[in-house]
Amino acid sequence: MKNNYVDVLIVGSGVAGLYCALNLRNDLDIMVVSKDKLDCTNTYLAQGGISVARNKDDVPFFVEDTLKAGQYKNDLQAVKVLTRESIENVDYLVSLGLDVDKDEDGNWDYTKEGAHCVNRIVHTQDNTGENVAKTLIKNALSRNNIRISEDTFLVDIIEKNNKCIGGILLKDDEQINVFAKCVILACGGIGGLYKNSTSQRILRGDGLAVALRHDVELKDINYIQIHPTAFYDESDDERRFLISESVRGEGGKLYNINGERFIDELLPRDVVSKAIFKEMKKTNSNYVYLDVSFLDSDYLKNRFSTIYNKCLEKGTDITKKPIKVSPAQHYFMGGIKVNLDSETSMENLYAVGETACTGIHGANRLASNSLLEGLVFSKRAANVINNKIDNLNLSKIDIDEIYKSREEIEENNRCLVIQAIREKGGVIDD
C-alpha cells in the first residue's frame, strides 16, 4: 500500500473526464483514473452526434425539444446552461481538433434526430464518440500535468468531515491511496448490470455505491433510457451493437416482421421503444425491421461506415436488407445529484457525464445530448476548481484497511446500486 498526493483525481476517462482534465489549469498536478484502457469508454462507442445549437435564435427551441422528450421533469435551469454554452464548448472540442463532417459550403453538417424540431446535429459519420475520444486522449497525453492510470479501480473515496480528500485505488492487486483537493467522479453509467445494454460491460454503477456508502445525494435514480434500436442477435451474450438514432434521422423506416410501418420512427425515444415492444407481442417476434435498403449504397457505406461495416459481420448488409432490431438498455438519466457546476452534496467532490444528474434529462434523455452534457458540465466544474483551489489544502488521515478482491468490492457495489434502484421503482434485468 503506499500513498500519492494530487491536486486533482478524476475518475474516469470518457468525455466528461478528460474535457474536464483539458479546462484545468496547467499548473495543477492532474491524475485521471481508467477502470480499463483508455477508451473503454461509453463515449468511445457514441455513434450519432453532439447536439448544438444552430445559433441564438435557436435556443429557445432547443430548450423546448430537451424539455419535450423529458416529460417536462427536466431541471429547467441545467437546460438552459446546457443549450446556451453548446456552441462554445463544441467549438473548443474542434479546435481541439475535432474534425466535424461539413457540407459542400464547409459549414457544419447539421443532422437531425428523434425528437428535434431542426437538424442541429454535428457528427463525424457515424462514428462521432470515437473521434471525440481520440482528440481528448491525444491532448491529455500531451499535457505534463496529466497523468493517466489505465487499468485502475476506484475502491472508494475517502472521507473526512464531510469533506471529500480523496480516493482508494487498487492496480495491479496494490492499494494506491491518492490524497487530492478535489475528486471528480466521471466513472459512467449502470449498463454493465443489464443483461441487454450497449454500453460497456465494465460500466456498473461504482460511482452511485460510493455515494451510497457515504450518504452523497442520488437524484432520480429510476429514469432509465431504453434505446429503440440495437441490432438483434440471438446468439450475442455480449453488449448489443447500437443503431444510432442517426439512422431514422437520415430517413430510416420502422417494419413489423409482417412488412407494416407503425410509428413515426422520430418520436422521442422512450415511445418508439413502447411502441416496437407493443409491436413485437402482437406479432410474436423478438425484433422489428429497420430499414435503409431504398437509400443510396454509396451514401450508406459513407455516412454509416461502421453500422455498415459492423452489420455486414453479423451477416446483414444494409444497402440490401433491412437490420432486425430490438430495443435495449441504453442511458441512465439519473445518478449523482449536482448542482450547475457538477458539485455533490459531499464538499469538494464532483461528478460529471452519466454517472451525475444534472437534471437536464428528465425522464428520457434528448437524443446527442449526451456529450453535450459531458462537455458543458465538465468545463463548468473545471472553473469552480480553477478559481477555489489555491484556497485548499491537502488533508491526510491514516488508511487501515486494506483492499486485495476487486471482484468482491465490485459485487458489493453490484448489490448496493440493483437495490437502490429497485426501491426507487427502476427495473433492472440482471
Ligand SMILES: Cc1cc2nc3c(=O)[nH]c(=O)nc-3n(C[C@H](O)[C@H](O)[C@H](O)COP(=O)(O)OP(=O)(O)OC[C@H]3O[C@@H](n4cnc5c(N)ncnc54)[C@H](O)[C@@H]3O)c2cc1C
Given for the second form:
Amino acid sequence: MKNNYVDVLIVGSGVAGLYCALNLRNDLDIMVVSKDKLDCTNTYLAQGGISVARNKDDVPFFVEDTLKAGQYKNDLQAVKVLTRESIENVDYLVSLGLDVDKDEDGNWDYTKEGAHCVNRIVHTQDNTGENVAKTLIKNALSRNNIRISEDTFLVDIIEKNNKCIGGILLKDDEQINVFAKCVILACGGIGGLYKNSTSQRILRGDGLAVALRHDVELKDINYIQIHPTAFYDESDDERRFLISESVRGEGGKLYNINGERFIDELLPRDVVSKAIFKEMKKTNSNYVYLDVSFLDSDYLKNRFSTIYNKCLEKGTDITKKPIKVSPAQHYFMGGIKVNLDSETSMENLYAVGETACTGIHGANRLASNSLLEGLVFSKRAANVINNKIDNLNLSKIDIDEIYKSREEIEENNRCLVIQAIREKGGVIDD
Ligand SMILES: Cc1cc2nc3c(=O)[nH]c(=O)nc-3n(C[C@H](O)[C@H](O)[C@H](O)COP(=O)(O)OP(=O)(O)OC[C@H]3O[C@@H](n4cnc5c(N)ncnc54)[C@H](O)[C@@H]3O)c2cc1C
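Since the one above is the form predicted on its own, can you give the form predicted in complex with this ligand too?
All chains and molecules follow, beginning with the one already shown.
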C-alpha cells in the first residue's frame, strides 16, 4: 500500500475530466486517473458534435430548445449558464487544437440535430468525440503539472468530517491512497449496466456508487435517455453502434418494415424513441428502417465516414440500403447533484460531466448538449478551485488495506446503483 499527495485528484479522462485539468492553474499538482485506457471513454464515441449558441441573439432560442426537449424539468439557471458560456468554451477548445469542419467561406459548418430550431452543432465529420478526446489528451500530456494514470480504478473517496480529502485507488492490484485538497468525479455514465446501450461497457456508475456510500446527494436518477437509432444487429452482444441524430438532421427518414413513414424525425429523442417502439410493436418487428440512401453517395461517405464504414463492416451499405435501427440506452440525465460551480453536497468534492446532475437536461437531453455541459461546468469547477485552493490544506488519515478485488467492488457498485435507480422509478435491466 502506498500513500500519494496531490493538489487535485480527477477521476475520469473524458471531456469533463481532461478539460477541467486543463483549466486548473499550471502551478497545481494534478493527477488524472482512468479505469481503462485514456481514450476508452464515451467522449471518444461522440459522433454528432457540440452544440453552441450561434451568437448572443441565439441564446434565448438555445435556452428554449433545451427546456422544451427536457420537458421543462430543467434547472433554468443552469441552462442559462450553459448556453451563455457555450461560445467562449467552444472557442477555447478550438484554440487547443480542435479543427472543426468549416464551410466554403471558412466559417464553422454548423449542422442541425433533432429539436434544435437552428443549425448550431459544430462537428468534425461524424467523429467529433474522437477529435475532442485526442485534442484534450495531447494538451494534457504536454502539461508538466498533470500526471496521468491509466488502468487505475477509484475504489472510494476518503472522507473526514464530511470533507473529501482524497481517493483510494487500485492499480495492478496495489492500493494507492491519494490525499488531495480537492477531488473531482468525472466518471461518466451508467450505460455499461444495460445489455442494450451505446455506451462503453466499462462505464457502470462507479461515481454514483461512491456518492451513495457517502450520502452525497443525487438528483434525477430516474431520468435515463433512450436513443432512437442504434444499429440493429441480432448477432451482436457488444455495445450498440450509434447512428447519430445528425443523420436525421441531414435528412434521414424513418420507415416501418412496411415502408411507411410514422414520425417527424427531428422531434426530441424521447418522442422519436416512443414512436419507434410503438411501430415495432405494431408491425411485430425488432427494428425500423432509417434511410439516407437517397442522398448523394460521395456526400454520405465524407460527412458520415465513421457510420458509413461501420455499417459497411456490418453488411449495410448506407448509400444503397436503409439501415436497420432500434432504440438503446444512451445517456444518463441524472447523477450527483451539483450547484452551478459543480460543487457536490460534500465539501471539496466536485462532480462534472455525465456523472454530475447540473439539471440542464431536465427529463431528456437535447442532442449535443452533453459535450458542451462537460466543457462549461468543468471549467466552472476549475475556476472555483483555482481561487480557493491556496486556503486548503492536505489532510491525512490512516486507511486500512482493502483486500477486495476490483471485480468485487464493481459488482457492489452495480448492485448499489441499480437499487437506487429502481427505488426512484428509473428503468434499468439487471
Ligand atoms: C455513442 C455515443 C455518441 C454520443 N454522441 C454525442 C454527441 O454527438 N454530442 C454530445 O454532446 N454527446 C454525445 N454523447 C454523450 C457524450 O459523449 C458523453 O455524455 C460525454 O462524453 C461524457 O463525458 P464524461 O467526461 O462525463 O465521461 P466519459 O467521456 O464517459 O469518461 C468517463 C471516464 O471515467 C473513468 N472512470 C469511470 N469510473 C471510474 C473508476 N471507478 N475509476 C477510475 N476511472 C473511472 C473512465 O475510465 C473514463 O475515463 C454520445 C454518447 C455515446 C455513447
